[in-house]
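One chain is shown next in structure tokens, namely the form predicted alone.
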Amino acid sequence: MTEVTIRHVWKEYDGDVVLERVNLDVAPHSFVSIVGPSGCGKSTFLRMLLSQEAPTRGFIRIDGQDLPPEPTAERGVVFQRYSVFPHLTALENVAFGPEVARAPLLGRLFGSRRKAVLEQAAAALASVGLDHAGDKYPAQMSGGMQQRLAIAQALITKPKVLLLDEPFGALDPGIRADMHQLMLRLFDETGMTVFMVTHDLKEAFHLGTRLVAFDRYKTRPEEIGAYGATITLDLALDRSSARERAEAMVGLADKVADQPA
């Protein structure tokens, strides 16, 4: 169980403000859905959680500790584009990260150490329903299978925090629904804290225990660059009630419409 604390975070690039005054306390085992218009800094926020970017001001902490300056195994990530190696089988793809971490010079383990990693990789594949596909290459797999593979890659390190950047946006509706069920099961089983960026409001409410909306208060041309986006809405969600989710969506639409220009 992992809590995340974000305090007074700003992000600027060459004097242009992308994010400002971002404050958030995320309880352990939360599923935070992040929504907002394109270009409002959602993916930048996710990259800061991963340590691909550093805040210009403020801090982010996991369980009271400042984030390390580089990505670590405690934070897994899944992108919209399938982050898999085409020349490796599914089993080799999942084993690749742990192998490189444990044998950084050769990039490969041998003997009992390699056998142990392959067993872990097989278990990760089984957790996402790909136990039958360990010997397949990505080109032999559907889009949904490749995204399951990407999730297995992220899960094998047993991360405390899972970061999802539009992970299901490129999938057909039927496959996407299957991925939603998989994600909910993994969330319940692992106890991870999850942050997911999505443009799909229905998806955000279906998966999340909390919805956070980013937007800019200042949108006139002369204000772009001088003012960044921030959290404009923060809602606790109850996935157990479809009716409550529907009512919350109506309330969200009303609140967004009432935001000052």
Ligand SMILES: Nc1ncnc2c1ncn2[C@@H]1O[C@H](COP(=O)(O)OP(=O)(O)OP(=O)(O)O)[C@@H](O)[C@H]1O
Given for the second form:
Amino acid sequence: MTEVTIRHVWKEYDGDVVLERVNLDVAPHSFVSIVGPSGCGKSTFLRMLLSQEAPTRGFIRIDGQDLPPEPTAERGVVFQRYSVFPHLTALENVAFGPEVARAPLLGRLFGSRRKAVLEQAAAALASVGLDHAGDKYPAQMSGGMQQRLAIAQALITKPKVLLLDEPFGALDPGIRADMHQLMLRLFDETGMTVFMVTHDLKEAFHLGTRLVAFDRYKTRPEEIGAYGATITLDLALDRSSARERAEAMVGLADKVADQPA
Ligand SMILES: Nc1ncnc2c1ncn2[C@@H]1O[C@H](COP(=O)(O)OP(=O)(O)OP(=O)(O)O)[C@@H](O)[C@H]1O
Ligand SMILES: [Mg+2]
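Show the form predicted in complex with the named molecule, please, because up to now only the form predicted alone has appeared in this conversation.
Following is the full complex, with the preceding chain placed first.
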């Protein structure tokens, strides 16, 4: 079980403030949905949690430890698209990370060590419902299957923290609903803490145990640059009632859509 502490974090690029005064205490096994207008720094925030970027000021700790300066296996990430390797099969895609980590020079394991990694990769594929697609290449897979593959890639290292940057934004609504079910199951089965950026409020309520919104308080042209976005809303979500609310909203939307014009 993993808790995350974010204390007084600022991020500037070339002197322009993107994020300021970001404080957040995230309890173990939380699912934090992150919303906010385009360009307010949501992806930047995730990149700091991943150590792809360092805060200009402030600190982030996982279970009381400062973040390592580089991305590590304890933090997995799934982006909206393009995170799988087109020249590798599904099984090879999932095995790639652990193989490179364990055989940094050759990028390839042999014998029983390779077999063990391939078995882990097969198990990760099965956990996302891709057990029969191990020898398919990404180009032979639908968008939903590719995102399942990206999730399996992120999960094979059993990360403590999973970072999702609009992971389902490019998928059709029906496929997205399947992915929500998958994500809820994986969240319940593991002890991980999840941060998910989304533009879809319904999705944020449906999956999150907590909703965090980023926005700027100062938006006049002369203030942009000098001031960044910060957390403007932080709501604890009651999972069961949030699910009911989301379902009610979906039901309502369907009814409205079904009305004859
Ligand atoms: N490497 C970088 N160098 C300079 N500026 C950057 C860099 N990365 C992000 N920015 C700037 O930081 C701001 C926040 O960008 P970010 O991508 O985090 O926003 P976002 O909230 O994820 O937006 P969206 O919803 O469109 O994905 C933007 O103004 C962007 O131009
Ligand atoms: Mg973004």
